[in-house]
Amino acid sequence: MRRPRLENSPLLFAKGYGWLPDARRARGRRTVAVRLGGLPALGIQGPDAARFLYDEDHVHRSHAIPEPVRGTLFGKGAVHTLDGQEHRTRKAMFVSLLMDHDRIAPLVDSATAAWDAAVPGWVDRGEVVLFDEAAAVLTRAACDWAGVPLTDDEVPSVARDLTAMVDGFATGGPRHWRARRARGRRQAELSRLVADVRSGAVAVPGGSVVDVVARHRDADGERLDPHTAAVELLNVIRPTVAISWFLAFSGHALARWPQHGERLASAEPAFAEAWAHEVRRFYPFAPFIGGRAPREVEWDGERVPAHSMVLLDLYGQNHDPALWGDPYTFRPERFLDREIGAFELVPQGAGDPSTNHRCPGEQVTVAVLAALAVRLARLQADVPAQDLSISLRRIPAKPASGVVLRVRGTD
């Protein structure tokens, strides 16, 4: 890999999601050498590239996630920063919590119940911002399901903090510092909860997320310290609340392409799931994912020096015409009767989530998004004039207005 001299961070901040696809197009290849954060990096894309990145023999995650991301999005000491047996043991806890149908179904029920309870209030208020309301619904649902005590009065502030952690992970300035402060508040609160559960001062349902995390033992046989347990509790609850981005995108899609509304509202299971996949494919969320080469390796004819970065272009792959035919057309039908390869659709990573670093909560995201998108399509609502633009320079992107709705009722 030739060592580029120019730092690409300014281009990343200027172009956002377009940075890595543009760099690859400029070279005319799926692979491009760049420099990011002072380190040489290889930008790659495609199913075979995803297999390469998710092979621990080629790429490790430890020491790969920048401190600003650990300090906001994932938390320090999180499962995302581990490799080898340490990762597999910690990941098994998440798999047990997030990939079991008997656990996913109650979360979906909790989310739909919270949505149904919220709708009359939206009617009374006239205009609501879908992104904000979805975050509140998901916060209520996720905390109830996880066993985290939460009063109705606390929901708005907790929802703001959970979305702030996601909103500020890839930027500087006020959004970033809001994210850090939000993480500090919620980690401290959940650390106390874990300590109280262990001491018997607070009782939570047996087998709940809080109970499982409080009792978990790592590869060394030791329980997680309260801080790390709080980090991992947030790594269950925060991504669930982050589905609010996909619900806002769903509102955007229904406003842009209302012809899909009737079929979505019919609750046809296959179409609702296809809708969830297409929203995650079409709309921008994570721009890329990366790791570091533990030793010198080679990909696509490029030498990757030890300790350099490897970046998988998630946004570029989800818009690759070789995979999706018409990638810039919103078409949920593409996912009907199509088997999705483990390394093709990559909004939340690639590969086997039970063994590698792919997000184990992807099934939760699809199930909750499908259920709530149906309810969204059933709303009797108008979309007033507003700024529905989505800037690809903003990471994570979202509709500028958050999608304002005038809710009259529901079908």
Ligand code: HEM
The other form holds:
Amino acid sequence: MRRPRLENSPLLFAKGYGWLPDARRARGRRTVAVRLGGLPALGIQGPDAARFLYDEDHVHRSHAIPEPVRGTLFGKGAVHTLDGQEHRTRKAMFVSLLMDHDRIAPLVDSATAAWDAAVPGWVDRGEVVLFDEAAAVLTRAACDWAGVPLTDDEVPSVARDLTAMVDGFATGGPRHWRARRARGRRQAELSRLVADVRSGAVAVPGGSVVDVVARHRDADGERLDPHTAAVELLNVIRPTVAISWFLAFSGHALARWPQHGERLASAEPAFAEAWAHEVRRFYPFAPFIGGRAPREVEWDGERVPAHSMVLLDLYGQNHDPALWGDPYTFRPERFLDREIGAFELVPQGAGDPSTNHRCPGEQVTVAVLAALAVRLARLQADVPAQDLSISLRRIPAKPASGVVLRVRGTD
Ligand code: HEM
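Provide the structure of the form predicted in complex with protoporphyrin IX containing FE (HEM), given the form predicted on its own shown above.
First the chain shown before, then all remaining chains and molecules of the complex.
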């Protein structure tokens, strides 16, 4: 089956996050036929559309992810690309590692400890780039928590590689090749770690992420080959470090709307969590998710031919005025008095993460982001003149300056 080819998607590259919303506006319809990489695709949006996409009877994930995305962001053979029983068995491993409070709390503790240890260095250096510093803090925390051996000297280069894999997935040119080289290096290293753990040459804590992935058995009863085990280890560590995007966005929001700073710094748990939700809703990160119709299906009066793509517009749905009043206003309070439906807020997918492809790291993301955003708000820091613009044409989007801070201390 031919896979979609990203390089054949000039409109996506030209418009970025605006690609599907613009098509909807132009045609006055919420469901739009487009082309992705030379293949027909249907762009859909809304809670009912999300339900449609997550039904395995309508959309499959295998053969759906273009090679440039597998070769950088997810890795070959990743859980993202599996269907049916194979997916459920592999997914159960991630659920056991990531969706249990007793496992999330130590990661939050590692992240806050790494942040607190880093702050004096920021004061000494005077000016720091929040995105880079957050990535280093999260790399330290993620590796300690996961059981991946890492010296302090290695943190900056590993942080650079882990963020490069995310930064280069949806582009051609140097950013893309940097992402591929980064993945190659880190996969080779983690494959060796898995082989060494299995042979007993290296000991890691029992029950740690490395230990669980090394011992995991797939639906066929076989252990993961070291390459696939490394891919899945990276699928825990890389996105944990990618929370640095949301921290940079938090820095952007505090600079643009400083009126929220005091309440966030007060560490009121409900507000810190609401902050994390609003940052994930408001700012652009994952643009859309997609899969392929296994047979001809129909959605919203549109025919979806067998094997063509269906794309759920995450950015568009997170800014749908029917779901979010005043969607382009940053207002964390909107989440204080609101239950969030399973198919409404979709920065990390929708539905039930223990059975479908929804991100199993969502609780991790909210918990780590909330804890570190409170610390960010407590920094005594100035924001010097800089380019804080966020281009919606760049996927993944990021404040241009990375958010430069002059740190004087912390409350
Ligand atoms: C899947 C976004 C953090 C692990 C996904 C998906 C999205 C997403 C959009 C695809 C959902 C789908 O296809 O239905 C994000 C964003 C994050 C984040 C924006 C913020 C940094 C994390 C974290 C972890 C994680 C912290 C692990 C610690 C995964 C895994 C999958 C996934 C393993 C594949 C799930 C599957 O295919 O069943 N994420 N994620 N993510 N995410 Fe995240």
